[in-house]
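So this first bit is one chain, no partners, the form predicted on its own, shown in C-alpha cells.
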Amino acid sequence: MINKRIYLDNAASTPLDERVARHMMKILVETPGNPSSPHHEGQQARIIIEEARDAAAAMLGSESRDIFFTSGGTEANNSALMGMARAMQNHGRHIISTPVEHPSVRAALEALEKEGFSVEYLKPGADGNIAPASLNSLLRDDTILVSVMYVNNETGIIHPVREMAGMLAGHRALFHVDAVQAFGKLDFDVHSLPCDALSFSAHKIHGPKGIGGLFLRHGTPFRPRAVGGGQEANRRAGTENISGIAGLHKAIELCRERPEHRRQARRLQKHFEQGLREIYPRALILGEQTLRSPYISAIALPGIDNQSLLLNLDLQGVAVSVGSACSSGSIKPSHVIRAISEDETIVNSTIRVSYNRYQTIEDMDEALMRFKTVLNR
C-alpha cells in the first residue's frame, strides 16, 4: 500500500501553493467586474491586472507596458513567433531555431513553414548544448527571427541565450527566448539578456495553470493572433483571466527567495543523482558537463525501457516523465533526447526527474527506495 506519492514531474507543472490558491479564491469571490468596464467594479479588476503587470515587469527588469498576459507558455510562444514573423515577412522569411525546443515552438515553426517561411536549426553539441558560434554559420541578411529556449524543459541544460543576443546586436533579426523553465528560478533580466520577446508561465513556479505572459519590447514589429477587442494594448483580445493573473502575481511574490530555492533544488538534484547512480551504476546524466538548471535531471538508464519504468514507478507512487508533457499525453521517444544522441539505447532509456523548492532530502530518499524496488524487479 502506497502511503505517500512522490511527485518528481515539476517541470511539467508544480503544485499550486496554498497561498496562491487562497488569494485567487478571494479575487474570484470579491471581484465581479470586467476590467474593460469604466465603473468601480471594473476598475478594481483593472487595478489587479496592472499590479500583476508591474510585478512581472519588475521580475524581468522591463517596462510594464512591455508585458501582456496569455493563457500560458504555449500561447506566449505561438504569439511571439507568429506575430513577429508575419510582421517581418517583407524583410525576409528566414528563421533560425534549435531542434530541442518545446513542442509549442516546434509546431509554430512548422505552421510558419507552411506559409512559406524557411526554418534552419542549430544542432546541439555532444554535451547537449548549443554553441553560440553556430549562430553565425546560419545567420543571413534575410534572417528575420531567431528563437532559442533559455532552459531546456527536458534536460535542464541552460542555453547561451545571452551570448546569442549579443551576436544579434546590429542585425535586423528579432530574438525570442522561451524562458518558461527559467522565469522565477534563475536570475536574469531583459537588459543583461537583450531579447525582443520572452515567454513565461505561472504553473512552473507554483502558480495556477492557464496563465502566462509575453515580454514584447516596445516598438517590436508584431501582429496579434487574437483579435476582436482592445485588451492588452491590442496585443491579445479577450476578457482577461483576473483570478489567474492575480495568482501569477502572488506566485511571483513568492519567488523573492529564489537564491535559497535554487540551493535547495541543487541539494535535491545532487542527492538524487548520486543515489540513483549507487542503485544503477550505468546511469548517465545528460548535460552533466555543461550548465544545467538545478530543477531538472535527464537520466539515461541503459538497458531499462523508459516507458515501462515510468509506468512501474507510477504504480509505486512515484511520478516522473518521458519527454514533454505537451505531447498529447502520449509516451513516445523524446525529440530532444534524439537531437542530442543518436544512440537508441539512450533515447529509449532516458527519463526526466524534476524537483520543486518544497521537497526534502527525505522525499528523495523515499523516491530512491522505490526506484530500487522497480529496477530490481
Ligand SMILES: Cc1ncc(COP(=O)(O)O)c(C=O)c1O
The other form holds:
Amino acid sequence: MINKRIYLDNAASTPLDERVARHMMKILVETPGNPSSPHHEGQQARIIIEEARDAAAAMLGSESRDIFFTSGGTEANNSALMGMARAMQNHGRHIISTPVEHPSVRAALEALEKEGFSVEYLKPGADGNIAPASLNSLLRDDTILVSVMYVNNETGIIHPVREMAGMLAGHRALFHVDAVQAFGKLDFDVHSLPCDALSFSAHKIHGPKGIGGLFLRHGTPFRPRAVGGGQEANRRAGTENISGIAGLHKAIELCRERPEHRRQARRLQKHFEQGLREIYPRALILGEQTLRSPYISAIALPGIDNQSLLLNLDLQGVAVSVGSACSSGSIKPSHVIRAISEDETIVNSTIRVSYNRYQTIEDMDEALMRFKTVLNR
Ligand SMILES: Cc1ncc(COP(=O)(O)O)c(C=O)c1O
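The form predicted together with this ligand is what I want next, because the block you gave corresponds to the form predicted on its own; please supply it.
The next block holds the full complex; its first chain is the one shown before.
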C-alpha cells in the first residue's frame, strides 16, 4: 500500500501554496466589481491589479507600466512573438531562436513562418548549452526578433541570455526571453538582462494555473492579439482575472526567500542525482557540464524505456515526467533531448525529475527507494 505520493514534476506545475489559495478565495468572494468601472467596487478591483503589477515589476526591476497580465506563459510567449514580429515586419522577416524552446514558442514561430517570416535556430553545443557567439553567425541586418528561453524546462540548462542581450545591443532585433522556469527562482532583472520582452507564469512558483504575464519594455513595437475593451493599456483586451492576478501577487511575495529556496532545491537535486547514480551507475545527468537550475534534473538511464519507467513509478506513487507537460500523454520523443543528443538511447531513456522548495531530503530518500524497486524489476 502506497500511503504518500511523491511529486517530482514541479517543472510542469507546482502545488498551490495554501496562503495563495486563501488569499485568492478572499478576493473571489469580496470583489464583485469590474476593474474598468469607475465606482468604488470597480476601483477596489483596479487596486488589486495595480498592486500585483507593482509586485511583478519590482521582481523584474521594471516599470509597472511595462507589465501586462496574460493567461500564463503560453499566451505571453504567443503574444510576444506574434505581436513583435508582426509590428516589425517592415524592417525584415528574419527571426532567430533555438530548437529547445517550449512548444508555445515553437508553435508561434511555425505560425509566423506560414505568414512569410523565416526562422533560423542556434544549435546547442556538446554540453547541451547554446554558445552566445553562435548568435553572431546567424544575426543579419534583416533580423527583427531573437527569442531564447532562460531556463530550459526539460533539462534545467541555463542559457546565456544576458550575454546574448549584450550582443544584441545596438542591433535593431528585438529580444524576447521565455523566463517561465526562471521567474521567482533565479535572481535577475531587466537591467542585468536587458531584453525587450520577458514571459512569466504563476503556477511554476506555487501560484495558480492560468495566470502569468509579459514584461514588454515601453516603446517596443507590438501588435496586440486580443482586441476589445482596451484593457492592459491596449495590449491584452478582456476583463482581468482578478483572483488569478491576486494569486500571482501572493506567489511573488512568497519568492522573497529565493536564495534559501534555491539552496534547498540544490540540496534535493544533489542528493537525488547522487542516490540515483548509486542505484543505477549508468545514469547520466544531461547538462552536467554547464550551468543548470537547481530545480530540474534530466537524467538518462540507458537501457531503460522512459515511458514505461514513468508509468511504473506512477504505480509506486512517484510522479516524474518525460518531456514537457504539454506533450506528456503522447509517446513522441522529446524534441529538446533530441536537439542536444543524437543518441537514441539517451532520447528514449531520459526522464525529468523536478523539485520544489517545500520538499525534503526524506522525500528524496523515499523516492529513491521506490526508484530502486522499479529499476530492479
Ligand atoms: C519554459 C516554459 N515556457 C512556457 C510555459 C507555458 O506556461 P503556461 O503553462 O503558464 O502556459 C512553460 C510551462 O510548461 C514552460 O516551462
